[in-house]
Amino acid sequence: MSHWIVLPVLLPAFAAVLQLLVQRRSLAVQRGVGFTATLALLAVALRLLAEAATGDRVVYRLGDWPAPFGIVLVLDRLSALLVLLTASVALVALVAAARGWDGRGRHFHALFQFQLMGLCGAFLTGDIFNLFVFFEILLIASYGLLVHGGGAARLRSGFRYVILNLTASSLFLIALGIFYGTTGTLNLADLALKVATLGAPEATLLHAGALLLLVVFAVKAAALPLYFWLPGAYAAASAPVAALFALLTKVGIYSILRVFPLVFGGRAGALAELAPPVLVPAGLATLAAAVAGVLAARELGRLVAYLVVASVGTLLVAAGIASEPAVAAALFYLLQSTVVVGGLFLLVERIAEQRGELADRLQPGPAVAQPGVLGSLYCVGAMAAVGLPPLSGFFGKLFVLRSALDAPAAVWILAVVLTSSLLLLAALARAGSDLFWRAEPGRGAPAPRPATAAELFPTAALFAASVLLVVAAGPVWSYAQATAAQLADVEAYVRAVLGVPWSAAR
């Protein structure tokens, strides 16, 4: 049995608690550390990568312990690659991080590597009662990270936060227990074969526990209704944090798209198809209020925070459709829209730092010291995030658009997302007017100095990335083809966990 499976987990855990016991003596050390385990975690993604790609589900069975009885990592093409993308993007934020942002708090580092932790233990498990302890390891991290720098908005945004997500929660524990009383197992394998075989008192049951965990997951999303919590939050974060928490809202359309596939796919019985009747309507009008959000800031870094809602109405959309198609076209929008919202976190603090007290504000104001730089950087982000060909956010619609040709609800589909992406584009460029073309000289206090390179590396790193998508969109597309296929078979998933075929299990 390989064990690399379990070192995404392991790695950040030892890292954040070494991190804790040097913590008095040097933030030179915290830094050394982390950017080590980090490193690492990379270097064991790309290796877990390779080993997915061939097509194998690995499991490792902590404890040697038989499932469903005892606890299991399951690494597929799925979670290798949502591994992979933390693990980049992780190594980021911590190079933006350490020009000083690592340095405005305590323990900043530690619940870095918590983050971490929780993150690849949630796109590895196999569990869904481990699903729920990785969601709480990386949340309380993620409340640490908000307020790491103080002051009153990052309170008051921490505060509506822990709030609805402690309540998501709880909804969380309440869901399991009915998956528990009426199926006596919460090993997603195990489930798989158990709803199936439901007579109809538990399946009815089960059935309001499964939306109670859609609406779980559909906070952890921040889907509409209940993204409100998200635009402040990563409005008031610090950039490297914002930058990380990109993938916060990627690890709810992850277990949709784990959870409810496996669970409640074309076996499930009267269960069967449950959540993509709700998810196509719930991600266009969760589109449609981020355009209204997006229309509506008077600040760069919440504009930014809407388009985190927009990219994930857009997703609960393609895996709405269900189709294999539309999942792949969703997993290559994912990977794009997760960089580029990262990247363009980190633009807004660069731009905030040479506009004096106007700060990200969107209104005329001082000349930025980089206009060269910061415009095209900020262009090829507004690019991106849009949709704008020849960028990486083009194939990634033009892909969910045309998985959608087929859909019952096709053209409210394209309706929607071709209008949103027009008037996106218009709020962008509205912005980058006021940011760069309606320069007013004299108003507010002058750039303090330009950005230097190694500052504008950590934006640069995470729009090359959207570019080499581009340029690697061939083999890009054909993996997420092939991990939409592995997805769709769940017979494959129960004997590869359970260690017997679908007929023999039941």
The other form holds:
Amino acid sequence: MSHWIVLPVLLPAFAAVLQLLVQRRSLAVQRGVGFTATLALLAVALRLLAEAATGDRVVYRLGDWPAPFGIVLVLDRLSALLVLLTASVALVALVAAARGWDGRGRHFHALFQFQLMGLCGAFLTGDIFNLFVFFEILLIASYGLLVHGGGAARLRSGFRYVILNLTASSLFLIALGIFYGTTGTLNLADLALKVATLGAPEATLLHAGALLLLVVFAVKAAALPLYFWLPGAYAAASAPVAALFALLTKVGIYSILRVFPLVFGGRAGALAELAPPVLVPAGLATLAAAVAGVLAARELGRLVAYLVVASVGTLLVAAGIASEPAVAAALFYLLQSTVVVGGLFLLVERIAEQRGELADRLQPGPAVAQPGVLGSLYCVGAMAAVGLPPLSGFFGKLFVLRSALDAPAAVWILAVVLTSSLLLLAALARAGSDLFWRAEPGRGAPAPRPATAAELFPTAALFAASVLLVVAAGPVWSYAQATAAQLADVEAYVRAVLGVPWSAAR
Amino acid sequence: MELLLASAIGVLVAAGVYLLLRARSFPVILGLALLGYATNLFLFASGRVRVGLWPVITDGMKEYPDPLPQALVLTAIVIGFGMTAYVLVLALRARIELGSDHVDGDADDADRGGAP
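Switching forms now, from the form predicted on its own to the form predicted in complex with the partner chain, please provide the structure.
Below: every chain and molecule of the assembly, starting with the one above.
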């Protein structure tokens, strides 16, 4: 049994404990530990991706307890891809944080590693209660990271964020109670088997539980009407934390893609295809609400936070179409939207610090010190976020729309996605002209300090990743297609985890 | 027994949700705690409610309680306790920094809202 799979969980866990031990020492030591651990995580993630790319599922039984009784970690294409995305974005966020944010409060580095542990664990686990535990780990770390740096705005939105997520955790537990009470198992593969054979009264109860679980995942993903916590929280968070948080909503999307096709997929008897009819309208409504938010935003930080919600809407639509091309498109769009929005959050900080008191408010003010560099980066980020060619956002949306053509709601999807793209373009162009073109050079205090190349590097690196997704679109797309095919193959998942074929297990 | 447990869960959820919807942070935290208790009882009941069974399994035993929900509840209690402590500290800190314990952190809004 290969022990590599458990490393993305163990490595950050040990690094976090080590960070707690060295936190009285200088920041340099903490940064050293942080970078070593995150680079090692990246290396492990690359190795796991190579292993998963062969197409096999690798199952790791913790404590070697047999499958439905013990907890299993399952490595497949989807989890390997998301662990790699986590490690990459985390490395960039850490580079950005090491420019000074990590010193504005204690425990930053320890919380950062715990956050990575929770994210990687959630992506790898094959047990739904274990998924809850890893959710809690990543949320607890995020509560701390969100208020990192202090200040009234962070505390205000942080408190709401914590309360909302704690309520969602209660709902998660209630859903798990229903799952265990009706099926007697919490292992995802075993659940898939048991759900298919449930009788009428239990199936009705489980239906409620499954929809409750969908609500919980929608809170994490920030879907309408459960997204109101996000814009305030993300806009208030410090820039490196917000860049890392661009991943957090994707955990909700991941959980929907992981749990619903597997447990409530085509073979689930009375509960088959539970989620898709809900997801498409929810996604379209989320997208529309997010566009309204982008148009109404008066600060750039809030505007970018609404872009996160818009990407969630698009992802939910693709997940709701649920065909293999649609899921593959969702994965491609997930990759690109995470890196682009993360880069934009980091860019907002650079722009804000060069505009004096106006910060990131969207009104004409003093000119930034580097209109050329910041303007170009903003232009690249905005184009990628809206989905203009030739950047990755265009291909992401193209794949989603192409897969929507066969869907029953094709007209609605095309209309809403295309209209929203147009409105996003208008909003981002207006914001850009307020920030860069309508500047009044005479106004404002002393000339701001230009950002150094090292300060601009994290943004540039994430935007470069977006360009890389276009250059390598062929391999990435074929990987995404293979991932979608693997996700649809429920029987193979059950066989890999339980060790017996579907027919024999029933 | 079932009726008692079910109504206890129901009352706790109702009280918890009511308090969660209040405008001040302290009732909200209390509501969260009550909702947590209800959730724990619910999880506990998912292993079926049985009375008079031995907790330790020995040879030749035909009936025994399901140990898994108890382990789940223990995990949930630990997480819930830790989170309640954290959210209390966060609420106190917000009260000091914002000068108000309204959940929106805005003293004027809270005064207009009326109800404490």
